[in-house]
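The data below hold one chain only, encoded as C-alpha cells and taken in the form predicted on its own.
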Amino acid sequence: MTRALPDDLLKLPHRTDVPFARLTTLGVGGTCRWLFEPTAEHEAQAFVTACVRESLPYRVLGGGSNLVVLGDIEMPVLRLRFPAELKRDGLKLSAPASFGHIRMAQEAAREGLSGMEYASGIPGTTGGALRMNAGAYGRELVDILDTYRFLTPGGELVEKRPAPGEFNYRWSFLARGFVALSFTVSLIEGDRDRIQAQVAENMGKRGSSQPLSKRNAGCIFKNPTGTSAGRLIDQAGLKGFRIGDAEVSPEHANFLVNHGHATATEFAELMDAVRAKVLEMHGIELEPEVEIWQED
C-alpha cells in the first residue's frame, strides 16, 4: 500500500521507517512506514476515525510479545502511549492498553490484592493481554475483568461488561480493527507478603522453564484440546532444530527463539516444518498462538 495520508493523521504523534526488531521481543520483521502512537483516547479514536473515512487498512501494536512480522508493513501501525497510570477503587484495579502487564500484577501484589498472580509470567502490555485473554496456571483474564473499554472498527468508544461468547481460550471477539483502550479487573484482599511471594515463584518458572536470554515471541502454537503443543513438538523431536537463526528452544519446544540474526523467511519456515512434523507424526494441526503479520 503506497499512498498519501490525510492531513488531519499526519497531525497525530507519529514516526516513520521503524524496524520491527525494535518493536517486537522476537526481534525481526521488516519495516514499519508509519507508526501511529497516540497519548490519549481522543487521538486514538482520531486515529481510527481517519483511517475508516479513507478506507485506509490499519494495525494495532502492542508490546510486541506474541508477534511474528513478515516484511515491511506500509499500512499504519497505531500503538498506544498513555500515561502509565494505574487507578485502583476498594478492590477494583484499571489500566491502560499500554500499561506493562506483568507490571501490573506486581503492582496489584504491591497492594495486597489477590488474582492477577497468573499473569506475573505473561509478557506484553494490558491491551494485548484483553485482546488474547492472556492466562496461565489455569487462570486467564475473563476470570477477574469487570469492565473493559475498546474502539469498534468504526471508531465508537464502548465501555462494557464481559458477556458469554466474547472471551475463549487465548481468544476474544477484539479481532483485527478493533483497539483495546484500558480494563478494570475485580480482585480480592489477601496477604500482601503471600501474594507478592506468589508473584516472585511464577516469575521464576518463567525463567527457569523457558528460553529468556533469546529473543522470542512467547508461545508460537495453542495448545490443542487435552495435550500441550510444547509436548508434541519434542515428541517429533525437533527441539535444537534450527533454520539459519531461527530454532526451536532446547529449553522449551513451543518456544522459536532468533539467535540474533534470524530473518522473517527463516521463522516463517521453521513454523511451517514444526507444524508440517506434528501433522506428520500425531495428526494433529498445530494452530498458531502468535499473531503474524504481512501486508495485505
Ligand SMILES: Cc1cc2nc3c(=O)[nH]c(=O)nc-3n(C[C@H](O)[C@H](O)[C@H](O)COP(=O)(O)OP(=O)(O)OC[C@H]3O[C@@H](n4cnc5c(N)ncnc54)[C@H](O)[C@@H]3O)c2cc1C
Contents of the next structure:
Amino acid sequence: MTRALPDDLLKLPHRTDVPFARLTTLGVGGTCRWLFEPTAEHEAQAFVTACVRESLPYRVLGGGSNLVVLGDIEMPVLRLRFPAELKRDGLKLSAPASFGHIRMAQEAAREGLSGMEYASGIPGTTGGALRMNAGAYGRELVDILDTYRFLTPGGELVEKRPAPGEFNYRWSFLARGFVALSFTVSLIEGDRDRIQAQVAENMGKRGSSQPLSKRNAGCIFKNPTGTSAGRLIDQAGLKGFRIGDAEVSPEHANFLVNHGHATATEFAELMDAVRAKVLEMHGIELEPEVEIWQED
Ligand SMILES: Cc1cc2nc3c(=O)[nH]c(=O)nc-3n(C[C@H](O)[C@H](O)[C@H](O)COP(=O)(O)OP(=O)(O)OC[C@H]3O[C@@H](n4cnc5c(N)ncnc54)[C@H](O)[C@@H]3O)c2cc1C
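Could I have the structure of this protein in the form predicted together with the ligand, to go alongside the form predicted on its own above?
Everything in the complex follows now, all chains and molecules, and the chain you saw is the first one.
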C-alpha cells in the first residue's frame, strides 16, 4: 500500500517509479516507488533521521550488482550520489560510498598503489563492497580498510577503524540498518606497470570464466565451508537448467543469468529449484550470497 511521505523527506532529491530493471545488474524486479538520491552526507543523514522519526522502514541501494528484487518496493530506497572524488594522502586512498569499486581499484593502480588488485572485477559501489565485505582471490575489503564513515540506524554519523567481529565472509555489521558513507584504505607503494597488469589480468580471467555477456548478479549462493557452491550445482547436473528466460549458466554454475526477459518469479523459482536439488543430492543447504528484496 502506498504511504504518504512527510514534506521534509520529499524536499530531498528523489525520483519516483523507477524500474529495478534499470537499477540492478540482473535486470528483474518491479518498480522502485521512491528513490532518494542525496548528493551530500547531510542529505543522507536528513533522510535517515526523517525515516526514523516516522518509523518508516527503508532500503539502501548501491550499484544493484548483488540484488534480486521480487516485485515492487513501496518503502523509500536510498541511493547515494555523492561527487565522485577520490582523495589520496600518502599511502591512503579515500572514496565516497557511491564511487565505483572497480574504478577505485583502477585509480589505485594508476597511482602505483598496491592492495586493491583483487577488486578489479567486482562491480558495484564501494559502499556496497563495504557492506558485503566484497572479496576475491583470498582477499577482501576489510584486509585493507583503514577507517570508515557511516550513519547508524538512528542517524548518528560515526567514523571509526574496523574492530574484530564487524566484518566476516561477505558480511558486515552494516547489514543491520547502517548506511556506509565513505572509507579509507591503506595501501602499499608498488610498481605501477606490474599493478596495472595484475588488474588487467584479474579482469581478463573473469571474462573467460563468467557469463559476462548476459545480465547476472554474480555468484548467487555462498560457498559452503570447504567446498564451492558452483561445483555442487554443477555436480547436481543443473548447468543449463532453465525456467523461462532465467538459466543456470552453462559457463559458471553459480551464476544465474537473464536471457533478456526473465521475471523475478522465474528467478525465485530457479533459485528454489537449485537449492532443493543440491540439498537432495549433497545434503547441503545453499545460502544465498545475493540479497533478496521484497515488500514485507
Ligand atoms: C559479474 C559479477 C561478479 C561479481 N564478483 C564478485 C566477487 O568476486 N566478489 C564479491 O564479493 N562479490 C562479487 N559480486 C557481487 C557484488 O558485485 C558485490 O557484492 C558488490 O560489492 C555489491 O555492491 P553494490 O554497490 O552493487 O551493492 P548492491 O547490490 O546495491 O547492494 C548489496 C547490499 O549492500 C547494501 N548497500 C549498498 N550500498 C550501501 C551503503 N552505502 N551502505 C550500506 N549498505 C549498502 C544493500 O542494501 C544490499 O544489502 C559480483 C557481481 C557481479 C554482477
